[in-house]
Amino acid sequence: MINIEVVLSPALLHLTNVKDCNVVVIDILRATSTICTAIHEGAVSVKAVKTPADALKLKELGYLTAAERDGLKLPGFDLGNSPFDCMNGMVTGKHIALTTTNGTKCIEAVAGSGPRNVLSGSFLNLEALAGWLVNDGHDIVLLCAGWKDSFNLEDTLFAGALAESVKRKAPCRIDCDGTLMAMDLYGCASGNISKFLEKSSHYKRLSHLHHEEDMKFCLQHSVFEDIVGLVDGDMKKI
């Protein structure tokens, strides 16, 4: 029977044990769900980095870099932090690196854990995602990005989401108080994500910023089959 635990910010990392442990990497505005598009578009891969100079680094091996802080593009970049960016055969063939406010750490944080495998979440492969962790068969770690280090509404509503796809798939032994909330919280939510999170403070933030059609394009439910996971260090398509 697979477990399903929620952690609801990287700050509590260290009290999960996610050795051997299917994890999946939860940053859905908008880290992960940028990752799924750039291999959904023909990437070849995405590695995450802590810092912008780390990013600048691998630019002299060939990869196009990718950098965002508070929500904005960096100046001197490639890319930013938007699935529109990696579209029209920007990334295709191409390897990114990628260094974000919340996502891309919690990635090189749990890779030396001992994983079985590390997961990009997104909505955007939601159900394939849900069937992989199923036929898999192994015990799932949820691991919400937040917002620097403080739980957020949208990964937490996304970790409900996967979990209760994966409950109707196959069953689930669920006894973390954080997999509960956040089905509950999912189940409250659902019939209108996008209205439901627009009281968030991450969304009032990209809204600010004039990200209204990166946070509707990151809410869409199932609309690519790619599953993407970490290899060798870069997150590839598995």
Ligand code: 3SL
Contents of the next structure:
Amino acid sequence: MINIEVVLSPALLHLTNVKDCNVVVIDILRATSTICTAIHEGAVSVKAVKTPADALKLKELGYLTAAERDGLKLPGFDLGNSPFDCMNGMVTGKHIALTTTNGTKCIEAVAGSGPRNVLSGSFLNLEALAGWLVNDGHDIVLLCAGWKDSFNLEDTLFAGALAESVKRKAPCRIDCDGTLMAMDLYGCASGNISKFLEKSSHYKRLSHLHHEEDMKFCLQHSVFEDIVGLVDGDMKKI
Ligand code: 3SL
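Starting from the form predicted on its own shown above, please give the structure in the form predicted together with the named molecule.
Whole complex next, starting from this chain.
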């Protein structure tokens, strides 16, 4: 049976053994949705880096640079953290170096802990990802990026949606209270996820920055089939 554990914040990651697990990093608004979109739009790879300076160093090697802090694109970078920055051929055939406030930090943090795979989670590829996890059959850790180490609603909601989908497809062991709570939360919100999230802190933060279209895009359900995961240190189609 596949065990499903939800880590509600990166600050809690040290309490979970991710060794040999498939870890799904979740930053629904917007980093992991944007990574999935970049790969779907033909980017060869997305490297999650810690600092803007790390990203700029990779420019010399031909990478497109992408940087966000507190919801804003940083000046001097090719791209921000919007899925729309990855469209219209902008990233096709390119390698991208991306740094964001929370999501890319989680990818880096978990990569060194011996996971079987590190995958990028999004509503955009939810059903395909659930199917892939079931086929692979290993235990699953769903790592919510949250906001600056705090819990958030949108990542937890997605963790619940993914756990539900995996559970529908295969026998699972779910005795982690975080997973049970995330699934219940998804049950409350699944009728209208956008409406449910309107009260959330990051929804309000991104609304103030006029990123409503980004949120609408990121909350689409299962419109991509791509599975995106770490291969030799870079997020790629797997
Ligand atoms: O924190 C992150 O990784 C970002 O996704 C935050 S934002 O949506 O770009 O504000």
